Structures are given as structure tokens and as C-alpha cells.
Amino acid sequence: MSSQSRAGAGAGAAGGGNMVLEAENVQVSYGKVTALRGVDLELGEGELVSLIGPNGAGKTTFCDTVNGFLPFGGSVRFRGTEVSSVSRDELVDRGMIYCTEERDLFGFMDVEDNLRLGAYAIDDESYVEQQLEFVYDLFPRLEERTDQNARSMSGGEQQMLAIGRALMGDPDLLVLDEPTIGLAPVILEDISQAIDPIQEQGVSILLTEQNVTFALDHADRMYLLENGEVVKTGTPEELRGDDYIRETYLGG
């Protein structure tokens, strides 16, 4: 499915329309250590759902699980298909694209080569060129550094490149794991401004964040994960008004 055909799918249709991602009673353990304890989460068509929580809460483990990298108990369905029943390559082919916290860039390759690598499975060259233009419009810094090797870029520029490369893969569901961690305010603003145009392309987004303020500004719905368990859910408006959220994550 191309991004063009998904455009206009309806960003922010909280809980409405088709379910893109459904997780039920997800449990993950590393040996005797339980990382996820019965996590339930739903993400609807065109939504941005944010999973927030402190470092070590299990957010990255959840991302790794839904992307098919970890064995788990319970059920994870991507557009109705059990994640455990298909290969990781098949999930990518179906449009689940994962932008990890580590970024996973090829440091010896320049910006454009890294971006084009994200479209390795796309046969439509006109789409690739169109999406490359879209990425450069989102992040003009990348276009300015087209021939620069990724390893010589700042951390914030590398984060833009990682997100851009993920977008080149024609995502149906874009999983962004901690995209703002350690970023300078100017880069944070650039990434913040990119969120709406990405959703306007019809892309659904699962965003994990320690930066609760960033998540509140962009999410349609939110889940608070602590010690591997979902302890609160709601809209940004509901969580902004929650005493525990204000005192623990927003400084009162």
C-alpha cells in the first residue's frame, strides 16, 4: 500500500475506524526478570498513540515485541494478523517500520544513501523520489547535508536521518522509540513540527517517550507504563489533569 493511497485516512481518529495495532495481555520476560506484565494497547487508523514512562519501564521492550524481535505471551495483531505468525521481513513488507532508539544508521554512508536504503523494498522509483522530496521538506538540514557521512553528523541530525529513512520505507505504522532523547531544543522543535505532516500522509504512529510534555503535545491517546505495567490511560487532556502525572512527570 502506498502512502498516496493512505493519505486522508483521518489523523487523530481516537479509537475509531480500523485497528492498526492491538496488543492484549502482552508478557515478556528476560530469564527470571519480567519486563512486561499483561500490557494492553490499541492504536486506531491515523492515530498517534504514545507510550510514556520512565527509563526502564519497558517501553523499548514493547516496541521490540510488536516489531517481532522478542518472544512473548499474549497477543499482538498488526491489521488483524498475529505478529508471531509472520516473519520480521513480512511485517516490514506490510508497512510496520521501526525507528529504534539506537537509530541504526550506516555511518560510512552519506545522507542520501542512508535514506534510499530505507526504500530498498520499494519498486516504484517515482514514489521513492517523491518520498525523498517529502523527507527533505520535513528536514531541510538533511538536504543541506546530502553528501555528508552519517557518522559526522550531530546526534540530532542523525535522529532526523533515522526518522527520514523510516519514512522512505512507506510506513503504514511508524514505531518511534524515544525520538527526542538527548536532543537540543532546536532539533526537538524540528522533529515536533514534522509530526503533523507525517500523520497527514495517513501514517499511524506509536511513539514511546520519556519526554511527557512532547507526548502530551502530539498524542491522540496515551498509556503510562511503569515497571512493565500500564497504570494509566487517557487523552492528553485527561492526563494533564491527573494529579499523579502532574506531580511525577510534569514537575507539579
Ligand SMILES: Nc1ncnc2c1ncn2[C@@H]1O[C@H](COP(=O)(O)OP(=O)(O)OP(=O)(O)O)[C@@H](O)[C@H]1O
Contents of the next structure:
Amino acid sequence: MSSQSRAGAGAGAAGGGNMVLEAENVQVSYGKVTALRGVDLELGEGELVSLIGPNGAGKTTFCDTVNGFLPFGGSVRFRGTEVSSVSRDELVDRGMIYCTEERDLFGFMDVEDNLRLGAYAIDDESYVEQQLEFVYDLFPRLEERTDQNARSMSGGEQQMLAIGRALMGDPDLLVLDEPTIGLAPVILEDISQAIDPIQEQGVSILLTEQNVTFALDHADRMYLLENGEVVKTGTPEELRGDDYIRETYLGG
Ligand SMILES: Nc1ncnc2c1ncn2[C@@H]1O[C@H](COP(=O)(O)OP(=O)(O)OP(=O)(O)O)[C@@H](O)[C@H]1O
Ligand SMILES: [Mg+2]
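Alongside the form predicted alone that was just displayed, please also present the structure of the form predicted together with the ligand.
Full complex below, order starting with the chain above.
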């Protein structure tokens, strides 16, 4: 299946209009620890929405929740379908593709096998070949290393591979959990340059970040999460002009 063939899939879904993701009053606890305290977030067609926040704010918990990995209170709809009402496989089939913080690569497999595994659920072989070419154009470092084992690659190369693999799954909504963490500036630039072409493919993106500058550079809209609560929301322009954001996250 290609993005084109899936395009109508959400059209008949109840409500939602052109909303890709709608989270309402999302609450998650791990035993006595409350990680999300009523989070509301919306992500429209083709948007890049960034959820920023410090360590422990609840970013990964939110990503895990929308991807159907955690029990939660409230509501999360992906193109109008409540995520808790469908299986993980079904969410992936519908195009919700999650690039986790841990990257989850197959370390003993080479680059190309990792990429092809990202397309395991896709029958359209011409789409797979075309998308492989797209990923290699996006990240030439991967093309130079098609036969290299994933575990022998640098952290930055592994991050590119993780994003590339997610792209092979024909995402409608791509969830990127802190893709820039621990990366050197030169690699950060490579990741940065990949974002626009991905959006231009028609992919909507939920990006979590501690790197507020990176998020400001790429987001259409942003949410600041602190201690499980959204405390600010707005466009990058609005948040750049916000005293609290400037003082707390941009060094004054
Ligand atoms: N499996 C778990 N069991 C218990 N508590 C957890 C678990 N996972 C996360 N937490 C707690 O939930 C809160 C939110 O964690 P989460 O990993 O979502 O934050 P984060 O914003 O992704 O942080 P980081 O930037 O460090 O990745 C933290 O207080 C964390 O200790
Ligand atoms: Mg996290």
C-alpha cells in the first residue's frame, strides 16, 4: 500500500475533519507515579507538531500512549479512530509509525535489511524500491553503508537508520521521539535537512524534543510539557517571544 492508496482511509471516519491526531485529557500513571495529567493535543493534516519538555516531562509516555502501548484515561483518536479500540498492528497498518527513543534497530543486520524490515507490512514492491531510494537520497551516509551492521554504526548514523526504517513503513503520521538526543552538531544538521522532504511527502509528524531550538526551527506548532502537563502552546514565533520559554529553555 502506498500513501496514495491510503489517502482516503480516514475520510469516512467519524468526526475529526482533517485532524490526524486528537488527544483529549490524556492521563497516564505508572503505579503511584502520574506521568500525564490531562494532556490535550491536536495535529492536523501535514502538520509538524512538536512536544517539547525536559527529562521526565512525559514525552515518551505520550508517544507510547498514542501508539497504543499504554493504558490511559481520556481519548486519543488517530484519523477519528480511538487508538485503544484497535490493535498495534492495525495502527501500523493505518500508517502510524513510531521511531522510538531506543531506535530498536536489529544490530546484527545490515543497513539495507533494517530498512527493508521497516516495509515488512507493505505489499507494493515498487513503493518499497522507490521509498528506499528516497531514504538513501535523504541520508547518503546510509547509502554508503548498505552492508554495514547497524550495531557498528555511530549513534548519529543509527538515528538516521531508525528514521529511514520508519519511513519505509509508509507513514501517514510519523512519531519521532527525541531524534536529536546526544547527536553532534554535524549529524544534527543531517537530521535537520531531512525533515522538510519528509513533510513534503505528505507525512504528518509528531516530534518530541528537549532541543528547543531544533523544535522551533521545524515545528508548525508546539506544546511545552512540564511534569505531565501542557503549560504553553503556540507557534514557534509565539514561543520565541515568550519570556518564560526564553529564560527557561533558550538561555535568556
Ligand atoms: N515504566 C515506567 N515505570 C514507572 N515510571 C515511569 C516509567 N516510564 C516512565 N516513568 C516516569 O514517568 C515520567 C515521565 O517519563 P517519560 O519517559 O515519559 O519522560 P520524557 O519526557 O520522555 O523524559 P526524557 O526526556 O528523559 O526521555 C517520569 O517521572 C518517569 O520516571
Ligand atoms: Mg523520553
